[in-house]
Amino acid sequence: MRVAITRGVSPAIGRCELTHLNRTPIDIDVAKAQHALYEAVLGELGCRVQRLDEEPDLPDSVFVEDVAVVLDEVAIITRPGVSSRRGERPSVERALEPHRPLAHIREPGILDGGDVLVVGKDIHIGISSRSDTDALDQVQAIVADHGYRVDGIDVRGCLHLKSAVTAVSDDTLLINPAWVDPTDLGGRTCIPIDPSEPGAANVVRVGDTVLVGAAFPRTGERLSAAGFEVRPVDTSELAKAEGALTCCSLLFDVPDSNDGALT
């Protein structure tokens, strides 16, 4: 079985923390709308989703994302690198530790789940405004025990790795070129986005369906060329928070017998 932890939409989204954004406003109503068919996708996909309460005084909080990396073995639980984040975990903590040990990033390292990309056992950390190489050393300790292979990439000219990469399958990457050397993505094959649609990279893939930004239309004409199953989902009210496919849920799989606490 499939888990989505997903979170309600604060109704403070809009004094969210933006790096490379002008802040612009933010129709809580149409944001809470497109969050909810989100949701609804991943459960046609087949996922059971938990979704959070809302948290009125955290407003990045739907980026469940940056606070935890879920592995087969652990879920990391992050130390996002703008201290206003760092009241998300707690909650996240208690969703996650009915499936998996906890381990922890500590000070002084920074990290958001958003830089981190794992395909396969590669674990590649993009070091950015938000993640350091503290971090990547710890999480390297972390996993030093089941079989992964942990990097750093420098990230330029977006705030996250996953701005500019994510994996469509587990020997495919979408990409943007200018985001990201791609000779640092160990040797995949790589789509590149089109070049109209900057922030095309970032899509989620459920089974054999990659979820796709629906303000990306040309890429996802590339993608379903290249034989993948594609579905447009528009996040474009959560867009102006700087958030995108990705960081709105954290996606693992989990034994059909354990029920945890889903809802």
Ligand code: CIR
Second form
Amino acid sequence: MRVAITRGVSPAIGRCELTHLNRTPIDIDVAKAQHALYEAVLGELGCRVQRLDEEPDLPDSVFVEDVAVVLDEVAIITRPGVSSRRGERPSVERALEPHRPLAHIREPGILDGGDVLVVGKDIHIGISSRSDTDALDQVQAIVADHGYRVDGIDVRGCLHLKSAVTAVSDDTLLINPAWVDPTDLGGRTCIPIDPSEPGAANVVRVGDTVLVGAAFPRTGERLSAAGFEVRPVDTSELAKAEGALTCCSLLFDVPDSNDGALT
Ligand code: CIR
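Show the same protein again, this time as the form predicted together with the ligand rather than the form predicted on its own.
To see the whole picture, the full complex is given below, headed by that same chain.
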């Protein structure tokens, strides 16, 4: 079974970190309603949603993706690139502990999960303002016995590697070529986003369905035309906090017999 760890929107989200956006007011009720619909879609697609408690003092804590990278063999607790987000880790560690052995990125390395794109046995790490080569070396050491290839990818113009590219299948990527160079991505098929929708490359794949930001209909049409089952999801309020779709969940498989560990 597939688990989706999420966390309620913090009432402090108005004080979120911003890198490429100007601050605009976030309607917390709308953000919560959109987030609940995102969780509902994950549930409809067969995920067991485990929502962690809200963190009133951690503005960006809804973006659980950034504090862990969950592989089949190990969960890596990151060291987020901004100190304001490091307090998000303990609760996520506790949620992951029943399911995976834990490893940790240590100081001075920095890593945001949004910079980690896992496709099959490839782990691409965006070298960005949030993630560095020290952390990349640590990831390489952590996964050394598990057969992964780890490489670093330059990211430009956006927050994280996964703002620029995500996987829509085991061998196909959705990419904004203005933000990341397709030739860095291991020769996989790359579908470019519609150029009028620069933020569209961040999608969530659950089984055969691809969740696409509702603000990106043209890219959604491209994916439909390529044969993908597309499900638009509106996260426009969280987008004002520079969040997209992948950042709001940690998705991983557990054996059905492990189900009880989630309560
Ligand atoms: C931050 O700057 O850390 C948050 N405001 C947004 C994080 C979004 N995370 C992600 O895309 N993985």
